[in-house]
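Take a look at this single chain in structure tokens; it is the form predicted alone.
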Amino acid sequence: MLIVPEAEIGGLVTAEDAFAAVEGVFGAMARGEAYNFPVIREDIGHAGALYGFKSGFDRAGMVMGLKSGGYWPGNAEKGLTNHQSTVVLFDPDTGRAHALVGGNLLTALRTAAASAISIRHLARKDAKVLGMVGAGHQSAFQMRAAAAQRNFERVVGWNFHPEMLGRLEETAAELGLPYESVDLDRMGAEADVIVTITSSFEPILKATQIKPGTHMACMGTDTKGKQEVEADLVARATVFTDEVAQAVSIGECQHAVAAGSLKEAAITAIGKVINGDYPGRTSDEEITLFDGTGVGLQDLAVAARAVELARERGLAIEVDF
């Protein structure tokens, strides 16, 4: 078995690697060559933790495995990341475990890659203003990935806790982009692309706040009950997602579908756009929305790339197992 420790991931996998891996597996999913297994996610009744598994099999890439992990809210006090995960890859031909990969940074990279893929394929080509809703750890990865997709001229940001907005300002400065903190009305009026990355259980953005032509990448809702934008906004938009079944059950689409304002058949897998089987954006006035729920195949794809690179560079630890 090969082991790729968490400490090695930062020097191995780039944002570009993650983008290519996730884009490829989204395309495979849309062709029916890769599929996710049902997600297990539980409150374990200890340490306030949510723990679970995401798994799947990509027949096109011959990648099979699972990501095990979750959220431990007290970890920051222990000097650890609250989100903890590990990926295990198995040989599809034999079922033997062949790689154990640190999954924390990979999770951040694959989540940012998904929103970036939606921006590349769905945002207007002339998008100039990037809006960021949320200023947590993941927001910096999201902004960097988004900024690589369009020639943005500035960034506007909003967060529940204003004292955290410095992260957005610092990341924008790193990218050479002017930054301004704004209220939600200005966010909707000015931003051409909006990335939401919060843990909200109440809608933040409303349909009346979003201007025509906006692309939204809603990346925070991955659990039943979570919600970042109101259902009327989802129903107003042309909706795309990583996996339709997950979007209607635990993604941003769950609320609009439950309200009857959005039909499951109206939601399109982003892989169909990647493969050229669906047009994506059809006008400059259309509001497009990507419901990024986070699927196990994303994790497996980037972990497989990490193993490939670690093997090439002699950084994988090999053990008998």
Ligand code: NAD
Given for the second form:
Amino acid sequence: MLIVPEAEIGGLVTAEDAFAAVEGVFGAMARGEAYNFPVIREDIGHAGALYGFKSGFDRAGMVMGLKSGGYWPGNAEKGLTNHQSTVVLFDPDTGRAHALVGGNLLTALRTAAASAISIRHLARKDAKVLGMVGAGHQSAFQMRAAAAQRNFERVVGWNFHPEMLGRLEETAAELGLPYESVDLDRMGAEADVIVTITSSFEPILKATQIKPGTHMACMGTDTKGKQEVEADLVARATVFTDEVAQAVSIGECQHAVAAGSLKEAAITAIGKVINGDYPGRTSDEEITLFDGTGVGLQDLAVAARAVELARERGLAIEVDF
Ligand code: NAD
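Based on the form predicted alone presented above, generate the structure block for the form predicted together with the named molecule.
Everything in the complex follows now, all chains and molecules, and the chain you saw is the first one.
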């Protein structure tokens, strides 16, 4: 068995590697060659933790396994990340475990890759202003991956907790882009692409605030009850997602579907656009919205790439198992 420790991931897997791995598996999902299994996430009644599994099988890439982990709110006091995850990969031919991979950084990379993929395939080519809603841990990864997709000239940002906005300013500076914190009216009026990455349970952006032609990547809503944008905005947009079943149950689409203003049949898997089987954006006026719910196959795809790179560079630890 090969072990790729968390500490090695940063030196192995780039945002580009994650983009390619996730784009590949989204395409395989849309062709019916890769499946996510039902997600398990439980309140374990200990340490305030939520613990679970995401798993699946990518027949096209011959990648099978699971990501296990969750959220431990007391970890920060122990000097650890609150979100903890580990990926186990199994040999699809024999069922033997063949790799154990640190999953924390990979989670941020694969989540940022998903919204970046949506921007590459759905945003207007002439998009100039990148809008960021959310300034938590994921937001820096999101901004870096998004910024690589278009010739953005500046970044505008908003966060529910203004004291966290420094992260957006620093990340924009690292990318060489001017940054300004704005209110939500300016966000909607100025941004051509908006990434939302918060843990909000109330709509932040309203339908009336978004201008025609905007691409939205809604990445924060991954649980029943969470919400980042008004259901009317989702209903008005042309909607894409990683996995339709998750979008309607735990994604941003859940609210518009429950309200009856969006039909499940109107939501398109982004993999169809990647595969050239669906057009994506069809006009400069259209609002496109990607509902990124996060699927286990994303984790497995980037973990498999990490193992490949670690093996190539002699960084994987080999153990008899
Ligand atoms: P974080 O805890 O570091 O940051 C939380 C963010 O949400 C901050 O911007 C904070 O200001 C904002 N926020 C908190 N409470 C809010 C409220 N009541 N209203 C509006 N905003 C609020 O979290 P993170 O690691 O950056 O993750 C952000 C979100 O992304 C989480 O909801 C997480 O579950 C989700 N996530 C989704 C995926 C996916 O694949 N879709 C993957 C990883 C994380």
